Amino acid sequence: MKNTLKQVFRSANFRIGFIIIVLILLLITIYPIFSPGNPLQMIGYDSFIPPGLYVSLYDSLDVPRIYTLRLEGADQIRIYAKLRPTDRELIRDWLLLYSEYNEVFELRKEDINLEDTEALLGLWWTYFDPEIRFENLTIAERRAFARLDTRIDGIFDLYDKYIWTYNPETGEQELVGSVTNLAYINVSDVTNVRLLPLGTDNFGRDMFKQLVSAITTSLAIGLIAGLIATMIGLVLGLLSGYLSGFVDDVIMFFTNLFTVIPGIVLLILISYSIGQEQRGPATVAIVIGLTSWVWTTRSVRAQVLSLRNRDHVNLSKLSGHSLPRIVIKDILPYIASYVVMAFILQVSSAILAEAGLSMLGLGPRTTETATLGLMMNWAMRYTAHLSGAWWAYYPVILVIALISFALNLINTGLDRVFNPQLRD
C-alpha cells in the first residue's frame, strides 16, 4: 500500500489535481469559519455592486482624526477619475466631427487614445468651439457637448466641500466642518467596513460567500450521485460479466435501453416531473445517480469477464466459496482501482450534470442554497453579461473548469499507476 501511494504522487498530473482540490476544500472549510452567516442575504440594495473595498461614508465623517497628505499626482488621479469613459468617447466624437468639418485638422478613430486624459482634454480645449454647427447634429447632441464643456471646467475646481447638519431646536442648519482636497482618513479608523471580492449579484447578496456556498453544495451533490451511479454500475457489472448467461442478458438488455436513451434527455424529464418545491441538492443528487450507471455497469463487466476464468477465481470455486465471498475476496480487489476511478469520474460528471440542469431552470430549489450550476443560471437570467457583471459569472465558470479538470488530472494520474499499458 505505501509503495502504490509513493507511485501514485510520482505522478505530475496527480499531485497537481490533487493540491488544486486540497485547496478548494481548504477554502470551504476556512473561510466559513471567518464569515458566517447566511450565504443567500441580501446585504445591497443595488444590483451587481463591483468587487471592491467597501467603508460606510456615514461613519468615516465620525473618526477621530483627519489626516493631512501631500501625495504628488493625487490631483491628477482625481481629474483622470472624474472624466467618465462617457465623457472621453463625447470628446472624440466631436474630435471626429470636427475632422469632417476642418479639412485642414486630419484626425481618424484610431489616433485617439481615451485613456491619454492630457491629450484627450489639450485637443479639446485647442479646437472646441461652441458656435461651430455641424451638418445632421441634433439640439440634443450639441447641448450634450456644451454640457461636456462645463463639466470639463468644472473638474479642475478643488474647492472646500462643506459638511452641514440640521439643529432640531432652531430649525436651521449649521455648519459642522469642512473637507479640503488634503484631508485623508485612515480606513482602520472607520466602524464599517467590508471588503467584497466578487462584489454581489442582482439581488445584492455577497458574491464570493455565495460562491463558496455554492461549491460546497455542488461538490456534495457530485459525491452522492457519484456514489450512487459507481455502486449501480458497480453491482450490475459484477453480477453481468460474473454469472453471464440469462443474468447477463437482463441486464445487458436494460444497460442497452439507457444507452440508446441520452441521459440529459432522461435528467430533464425526470427533473421536470418532480416539480420545483421538490427539488433539492439530495433528490437532484439521486436523480443524477440514477441515470449516470450505465457506462460504469459495461466498463465493470468487460473487467470481469476478464477475471472470471482466472486461477485463483477457479480455485476459489472448486472450493466451494459462496457468490459474494468469489466476488468481494477474488474478483473486486484486482478492479478497486479502476473502480476509484470510475467514481471520480462520476463525480465530475454529475457537478457538470448539476450545472446544465440548473442552466435549464431544473436544478434545486433557489430559496434555500446556491450551487453553481444556479449561479450561472442567476446571471445568466439577471443578463450580467450585458450589464458587464464579469464577476457573477466568471468566477462560477472558472471554479467548474477548476474542478473539472482537477479531478481529470487526478484521474490520468491514477490511471498511469494502475493500467499497464500506460505505465512507464
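All of these numbers come straight from a predicted model, not from anything done at the bench. Residue numbers count along the first chain shown, from 1. Under this definition, the rigid core comprises the largest set of C-alpha atoms superposing within 1.5 Å between the forms. Compared with the form predicted together with its partner chain:
With the core superposed, residue 253 shows a C-alpha displacement below 2 Å between these two forms.
The two forms, fitted on the rigid core, differ between these two forms by 2 Å or more at the CA of residue 145. Relative to the superposed core, residue 193 undergoes a Cα shift smaller than 2 Å between these two forms.
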Given for the second form:
Amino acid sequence: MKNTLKQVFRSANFRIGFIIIVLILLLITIYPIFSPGNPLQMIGYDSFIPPGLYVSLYDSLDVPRIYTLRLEGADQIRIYAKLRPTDRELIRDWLLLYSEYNEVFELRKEDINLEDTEALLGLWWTYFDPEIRFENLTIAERRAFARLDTRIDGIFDLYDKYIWTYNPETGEQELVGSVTNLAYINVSDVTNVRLLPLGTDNFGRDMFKQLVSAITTSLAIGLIAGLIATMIGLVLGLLSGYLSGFVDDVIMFFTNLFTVIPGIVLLILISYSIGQEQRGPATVAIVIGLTSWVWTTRSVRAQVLSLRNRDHVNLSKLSGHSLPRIVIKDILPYIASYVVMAFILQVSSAILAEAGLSMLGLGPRTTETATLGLMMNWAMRYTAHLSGAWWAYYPVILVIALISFALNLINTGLDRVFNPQLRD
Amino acid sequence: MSEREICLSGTGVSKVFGFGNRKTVAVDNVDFNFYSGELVSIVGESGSGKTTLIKMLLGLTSVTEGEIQFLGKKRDIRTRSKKKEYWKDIQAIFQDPFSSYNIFSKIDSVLLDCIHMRGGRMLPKAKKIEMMEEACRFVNLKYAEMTNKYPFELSGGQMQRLMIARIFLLRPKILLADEPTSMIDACSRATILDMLLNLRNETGMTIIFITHDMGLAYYISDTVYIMERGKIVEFGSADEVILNPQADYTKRLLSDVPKIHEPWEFSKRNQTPPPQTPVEA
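Structure of the form predicted together with its partner chain (previous: the form predicted alone):
What follows is the whole complex; the chain from before opens it.
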C-alpha cells in the first residue's frame, strides 16, 4: 500500500493533477471562512462591475487625518488619466478634418505633436465648434467629439473642492471643509473598503465568492453523480460478469439499451421532464449518475469475466467461500484500481455534464445555489461578452477546464502505475 | 481389483464448449473408475482435456453429458451447501502456484480457511495456531516466518508446499493435483512429490495426478490413464501401460521422453555433412 502510494506520487502527471485539486479544495474550504455570507447576495447596483479594490467615497471624506503630499508628476498623471492617447488621436483627427474644411486654417499631420498637451489643447479650444458638420462623419463620431470636449473642459484647473453638508439645526447647507489637489488619505483609514477580485456579475453579485461556492457545488454534483454511476456500474458489472447466464443476459440487455441512446439526449429529456422547480443540485447529480453508468458496467464485466476463471477464485470456491465473499474478497480487490480510475473519470465527466446541462438552461434551479454551469448560463444569457465583462465567464471556463484537466491527469498518472503495460 | 472400493467414477462424461460450427469437444465420452487409496496419473499432451476433466471432477465446470459417481452414488452438487460438502472430500492443487493465491489475503487466512472448513471455527486461537504450525512443519515451512506474510512474498516452491499444507489441514478423501510440479525447478519438484506421497501414506487419500511427464507418472502412480484429444486411449496399471503400451499415442508419448541413460546417438546424426554455403566469386 505504502509502496503503491509512493509509486503513484512518482508520476509527474499525478503530482500536477493532485496539486491542482488540492489547491482548489483549499480554496473552497478556506475562502468561505474568511468571507462568510450568502454568495448570491446582490451587492452592486450596477451590472458587471469590473474587478478591483472598491473604496467608499463617503467614508473617505470622514478619515481622521488628511495628509499633504507634494508628489512629482501628480498633475501630469491627472491630466494623462483625463486625456488618454486615444483622446489625443481624436483631437488630431478633428483638427485634420477642420483643416480640410476651412481653407484659411492650414495644418499638416506632421505638425501635430501628440505629446505636447498644451499646444494640442490650445488648438482644440481655439477651433473646436460642435456645430460644424463634416461630411462622411456618423452621428456617433460627431457625438464622440462633443463628449471629449466636455470631458477635457477644465483639465488644467487645480481649484480646491469644497464639501458641503446639510445642517439639520439651521436647515441650511454648511461648508464643512475643502480638499486641495495635494490632499491624500490613507486607504487603511477608510472604514469601508471591499476587494472584488473578479468584479460582479450582471446582478451585482460578487463573482469570486460566487465562483468559490459554484466550485463547491459542482464538485459535490460530480462526486455524487460519479459515486452513483460507479456504484451502479460496479454492482451490475460484478453480477453480470460473475454470475453469467440469464442474469448476464438481462443486465447486458439493459446496458446495451443505454449504450445506444446518447447520454446527453437522455439527460436533457429527464431534466426537462423533472421541471425547473424540482431540480436542485442533488437531483441533477442523481440524474447524471443514473445516465452514465453504462461504460463502467461494460468494463467491469469484461474484467470480471477474465478474473472469474483464475485459479485463486477456484481455490476460494474450493475453500467453501460464499458468493458475496468471493466477489468482494477475490475479485473486487483485483479490479479496485481500475474502478478508482473509472470513478475519477466519472467525476470529471459529471462536472462537464452539469456544465453542459446548465448552459442549456436545464441545470439546477437558479436563485438558490450557483454551479459552474449556471454561472456560464447567466454570463451567456445576460450577454457578458457584449459588455466586455470577461470576468463573468473566463474564470469559470478556466476553473472547469482546470478541474477536468487535473482529474484526467490524476487518471493517467494512476494508469501509469496500475497498468502493467504502461509501467516504466 | 474388484474388492477395492470405487471412490470416483464416470460414465460417458463429455464437455463441449460453444455450439454449431465453433463447437469444441474438450472431453469426449470418457469412462473412468478411480479406486480409494490409489494414485492415478492422467497423462496427455497440452490440450488433451486433462484440466477440463479435473475441473468437471471438482465441480467447477458443468458436465455437458454423462454422469459422475462419488462414493458409489450419483454426485449431487446442485446447491451451494451440497457443493460445500462435496469440496470437503475433494480438493485440488493447481499448476501455477503464483496465480493460485489471492494476492490480497495473508497466508494465515489461507490456512485458517481450511481449519474453518473442517469445522474448526469455534476452536480456541491457540489450538488453531498449533494446527497451522503442525501443517507448516509437515511441509518443511516455519509458521513463525509465514505469519503476517503475503503469498507473493514466498518462492514458487514454498507456495506449492503451502498448498500441500492446506491439503494436510483439509484431509480430503480425494486430491486432484493438476501438474503441481510443472512450474517448479527440479530440486523443489522432488521435495514436493515426496511430500505428496508422504501425505498419501499418512492419510490414505486418493490422489489423481495430472502430468505430461511419462517418466514421472511411471515412478509414482498405481494406475495410468492416457488422454488424447479428450478421449482416454489407454489405461491400466503403470507397469502395463508404460512398459507394454498398446495405443500408438502412448508409444509416441513414450518415445518423446528423453532417455538420460542412453548415450545420444551422435554418430547417426552426423552421417550427413552440414550443407556448405557456396563461396561467391
